Partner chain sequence: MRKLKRMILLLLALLMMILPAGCRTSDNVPEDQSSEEYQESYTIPIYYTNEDHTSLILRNAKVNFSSASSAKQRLDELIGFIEDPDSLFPSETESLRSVIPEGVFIKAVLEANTSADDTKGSGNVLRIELEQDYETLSVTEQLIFRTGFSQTVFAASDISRIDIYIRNADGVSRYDQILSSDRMIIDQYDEGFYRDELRVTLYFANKDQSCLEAEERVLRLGMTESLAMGIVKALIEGPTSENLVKTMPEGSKVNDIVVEDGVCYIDLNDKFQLNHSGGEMAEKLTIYSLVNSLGRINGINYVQILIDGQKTEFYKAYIPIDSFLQPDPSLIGSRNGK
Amino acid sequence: MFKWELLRGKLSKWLRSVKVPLFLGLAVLYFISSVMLSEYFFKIWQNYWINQRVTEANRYISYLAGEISTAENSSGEVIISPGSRFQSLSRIYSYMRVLILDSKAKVVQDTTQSRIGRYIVNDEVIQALGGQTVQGGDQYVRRIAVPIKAKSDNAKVQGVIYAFASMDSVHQSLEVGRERTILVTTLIGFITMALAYALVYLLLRPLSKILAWLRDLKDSETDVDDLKKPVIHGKNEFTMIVDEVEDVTHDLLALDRSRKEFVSNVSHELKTPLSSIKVLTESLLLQDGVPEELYKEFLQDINSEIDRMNGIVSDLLTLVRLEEGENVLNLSTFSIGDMTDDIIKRMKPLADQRGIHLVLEEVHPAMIEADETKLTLALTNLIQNGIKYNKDGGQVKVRIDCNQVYALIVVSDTGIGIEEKNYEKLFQRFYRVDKARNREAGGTGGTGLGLSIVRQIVTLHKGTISVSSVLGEGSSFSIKMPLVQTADTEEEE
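In the form predicted together with its partner chain, the chain whose sequence appeared above, alone:
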């Protein structure tokens, strides 16, 4: 009982496999094509044999016609003599029945003797008596009617040779052949089906390998790269599946890693100001008789650390919101130049601190359809960076240009520059070329999220951002954005 259940389970599982319809399909195809093929051959054989027989019969009839002699007796009646070989020949052509009829369609000779004296007056006989050779019949019996003409006068018809050729033995042989063929076809069929199943099984083995591999991937604690890729020969759909799955897995793992990294980055970033605050606070608490100025100084430090943490948290929130589905752009049409102007006005105090000039160059005034708030934020970040990483007395220039389709905003500075190898990583979260710049007082503090935010905003607007730089001389960030967000960009001026 127990084993039966197991067997049934295994059977139903096997039945669901894709191998089954494939294999059954092949089997059906085999049988259909072999049946069709053999039927075709049998048809050809049948026709060939029947034609052979008809040709042979015609020859025999011609011979008989040559042997027949007619003579008029005393009362003017025509007597038809079939020749001496009439009966003996008929035994050789045992599939034939030959009747000789006179001009009144009466049977005067018959190879089986049984119809002598009867009249046959059908279309074929009538036509033959009219001088025509007529053939008729079907695949079972073929009929020939040949006129017997007077030797002296070819136009005078004195009788008819009416012959029937039976195709029975042809059909019998074919039947035997057919039965044998069915037997052989079935036998070969079994072998073919076995081979077909083996073929299907072998071809689809990669599938089970892939399945096993995927299960291991799912369960495994180990890194995907350590897991052995299934061995599949060739470069086919299966290997492509494996490669794609590998890529997807890597991407997912990378994503996972970056998330973990992100969390650890965030905690790290927050831990630093928190520990500063802790140190400052504890030192205040542990000491007695601390002068008021010291308190104020420490509290100011604590305050700025708190501000820093706030900055980090709100930047994070901005970034996260930008990345995750809250990407609704609040579109309005405005002048980039005007927007930049406002930003520069706001940034001026910061720039003045180090004597940095802020310049706006409008090569071509540009009206853009965009989310003003977000774009302001992006540009503010870029300009802020330009100020932060600049030399004292240097310059930050914003150049605005546009054509029919795109707006181009270039923010360049005369700062310290960025190594080319760092270009890619620049826009990553929390990335700073020099980690030491973290906590320089009044220095380039910041959250490390600025460029990530800029890029996210630019991407949302379907734009692109790129960077180029010369070490020691300065960097420039170029933003290229479509002037219009809605679909018919082609139609706009």
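Requested next: the structure of the form predicted on its own (the form predicted together with its partner chain having been shown above).
If you are looking for partners or other molecules, they are not here, because only the chain is given.
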């Protein structure tokens, strides 16, 4: 019972395999094409051999007509003599029955000797007596009626050669050939089916490897690189599927890690100010007779932490809007220099607190078609970072240049600088090079989302952003953006 259940399970699995319909399709296609081709060639051979026999019969009758002689007796009656070779030829051409009729449709000679003296009157005989050569019959028996004309006067019909050519031997030979053809075709069919199944098995064998790999990938808790890829020889669709699945899996795992890291970072960033607020409020609640000055100091700290939380939430909402749905640009044409000058004026009080000098250098005035609100947010974040991560008494310089196609905005500072190994991480959400310094800089500290927002805005405008820095000397962020937004803006070489 157990073996039967196991066998039934394997059979059911095999029947569900894609190999079965593919194999059956090839087998049906082979047999249909074999039957159709066999019948087609059988018809061709049948017509060929029948035509050959009819041609041979016509030659025989033509020869026989030349052997026939006619003469009139004393009473004026025509005597037809078939010739000495009539009977010998009839034995050679055994498939034919030949009757010789006189002008009154009376049988005067018959190769079978059975109808001599009888009359045969039908349309074919009548037409032959009228001087026409007539052929009729079907694929089994062909009838030929040829008029016998006097040698002295070809217009006078003195009798008829009426022949019946049997095609039975042709059909018998063809039937034997058909049986042998069916036998050979069946034998070749089984061999072809075996080869077809082997071919299908070899062609689809990589699918089994890919399926096993995908199952291991689904059940495994390790990285995709830790699982051995299926070995598939050649560069074909299967290798491309494996490569694409691997790339998609990498992307999904990276997305999942990014999601988990994002949730973790958001939780941590929001938990830190909440913890500070809780400590401050508990300190006030647990103490009696707290001086008013201490209340004010703690409330100021609580207010700073609330501002920090508000900044995190605002930046998160901005980033989500940019990434998820609000990617529509409200385009307008404006001067980058004027926009930057307005930003510097707003940021000047913050810079003055630490004696940082803000400089605007406009090499070539640039009029750009862009979303002014979003671009203002991006430059504000860059200039604000330049102030936060700068040295007291340092400088933040904004340089504006352009050509006929692109605008170049470079924000440089004389601050702490960034190590080259951290360049690619800068634009990740919640990434900060120096978290301790960031907490102190600017009072409230940063959220680690500013540069992510900047990159998203620049990318939305089909632009690029890059960074260069010297540790301890300062950093420089370069934005390259097209002056006019088009559907297919290509980067200038």
